[in-house]
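Quick heads-up: it's one chain on its own, the form predicted alone, in structure tokens.
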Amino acid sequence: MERYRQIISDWDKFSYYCSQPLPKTLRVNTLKVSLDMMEKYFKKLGWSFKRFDFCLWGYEVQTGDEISRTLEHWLGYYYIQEATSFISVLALQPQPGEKILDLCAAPGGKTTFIAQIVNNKASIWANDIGFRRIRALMANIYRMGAVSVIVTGYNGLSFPQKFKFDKVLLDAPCSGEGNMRKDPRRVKGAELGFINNISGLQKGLIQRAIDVLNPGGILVYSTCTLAPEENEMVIDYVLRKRKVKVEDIDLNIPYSQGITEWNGEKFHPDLAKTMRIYPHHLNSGGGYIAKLKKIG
């Protein structure tokens, strides 16, 4: 992670949180249970809990138990989810009646969150590739009661352009550096060769995501990595390749602005509107969020 010291202002706090275990966090699924009822279940289970400041449905719980091994989890009353992974869906602002694509959807945390926000009153397409990924995706869709979701198995790079959407979420495959608290091996950072290789995939995916948007449609691009090559450089690239503009993300959370320069290379100034989320911001993992609007 030393390569990022120059762009992370509170390096000591960042380093401290990277070394700490993740808190246990989850999203209560109001498609199946009310918040009041779920809080009663928490008390019955002997868990103490605290609601997220920025999201009505997010909770941090304290318990010595494994929170995946409860009847309530199996029934889909909650989804185990890091605080940072809430942000891309909140930035997307899904609305009832919209046609929405989650281009790289497995295992389904963000797909089912979209369905929850719109109360199953939008047409949601969840796409991924590979039997195991689609199996995991479908299992969570069924468990969470997301009945408004259609599952497709296209390669995201060649998702059919005959389908058009009001909004697209692209939670792109990435080097996963932001998961250092779950996997301490990632504290050293990813290999630069891998970062450069996967950024090519990300550039292809984001272009296809824009191509399937309706004019005026919204794309949210997110990763769980810190590498500028996978974040700002992907957005800077697509600003030159497609007719899109960077939108402000109207969320009241702590974050750092996207960078507009890296290793002497300058980017579009609107990259400052994008979000870098570090572990110390939300006591969670690291990630990146950009919101784009298709022009014309």
Second form
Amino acid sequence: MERYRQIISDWDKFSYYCSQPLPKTLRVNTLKVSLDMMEKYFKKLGWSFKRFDFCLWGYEVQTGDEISRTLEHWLGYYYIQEATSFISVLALQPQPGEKILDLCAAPGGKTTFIAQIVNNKASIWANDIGFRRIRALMANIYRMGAVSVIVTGYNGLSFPQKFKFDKVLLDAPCSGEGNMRKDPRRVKGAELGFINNISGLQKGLIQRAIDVLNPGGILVYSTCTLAPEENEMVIDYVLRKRKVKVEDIDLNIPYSQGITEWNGEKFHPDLAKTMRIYPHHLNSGGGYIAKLKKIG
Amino acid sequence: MPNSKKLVEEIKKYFEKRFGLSRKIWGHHIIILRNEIGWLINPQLYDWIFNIGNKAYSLGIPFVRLLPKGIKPTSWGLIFMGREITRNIIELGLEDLRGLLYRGRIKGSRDIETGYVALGYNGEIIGCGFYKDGVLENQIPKARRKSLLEILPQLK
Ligand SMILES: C[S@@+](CC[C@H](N)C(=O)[O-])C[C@H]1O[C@@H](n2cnc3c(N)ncnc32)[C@H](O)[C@@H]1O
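Okay, that is the form predicted alone; can I get the form predicted in complex with the partner chain now?
All chains and molecules follow, beginning with the one already shown.
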């Protein structure tokens, strides 16, 4: 992670949070249970809880219990989810009636969140290449009661172009550096060779994601890594390859702007509209979010 | 699938009669028959489903299995309907639930006609069972049964 010292202004805070355990956070699934009802369950379970400032459905809970081991979790009343991973879906602003593609969807945290926001009243297509991960995706869709979702297993690079969408979420496969609080081995950062390799895949996926958007459609690109090669450099690349523009992300959360320069290389100035989320921003993992609009 | 309209109507009637589901449910959901499964979907998915052929692994949630001997409700489907189910629920206490999950069946005569039932625990619908001649059989699929067994010690 040392190589990010130059771009992370509050480095001491960043380092401190990286070394702290993650809080227990979850998303209440209002497809199945109301927030009032869930708060009653929390009380019954003896958990204390605090709602996220930026999202009605997000909660941090305090308990010694393993939060995946309750009947309420088994029934799909909540999904265990980090605060950072709410952001890409909130940035997407899914609306009822839309056709939405989640190109790399497994295990389904974001797919089922989209279904929840639109109250199962959109057409949601969840795709992933990993067969075992797709099984987890389906189980989560069923558990959360997301009847508005279909599942396929295409390689995202060759997702059929005859289908067109109003919105696409590309939560790309990445080096996962932002998961350092879950997995301390990640604190040292990913191998550059791996980063460069996966960056090639990300550039391929984002082009296909744009190709299946309707004109005027919205793409949200997200990763859970800090590497500029997988974040700003992917967006900078696609701004040159496809007719898209960077949109502001209208969310009231703490974040750092996307960088416009790295190792002497300058990027499109609009990359400053993209978001870097560091562990100290939401007391969560790290990640990156960019919102693009396809020019018609 | 042959006679699919007729079969879908049969499924709806079955749920009405056996589980007391209101007809109103079908204003928001439709059933699509594919691969021996009746899938419960939101009507907006309809367009895609007809263009995608057999490439989809999953459509909405699996609601019933179409077996040679008839319709079998899935546990996912019954859990989804949850409190909409008003008939043929077998409420289980913790000991019964434990017995059913460990042994696959429990004995105990009940005033219920032979057939599939919704298993209830603590006011929640937790899956599907089959009742015949004083024996209740578990129909919750293996992986789900296993994960439910794991949380049993936490249940009160
Ligand atoms: C960051 S994870 C997605 C997490 C998911 N969006 C969620 O919130 O639960 C990235 C996913 O990309 C999938 N993936 C990797 N390469 C892919 C490809 N070429 N096409 C489609 N999916 C791919 C992986 O199997 C993995 O499940």
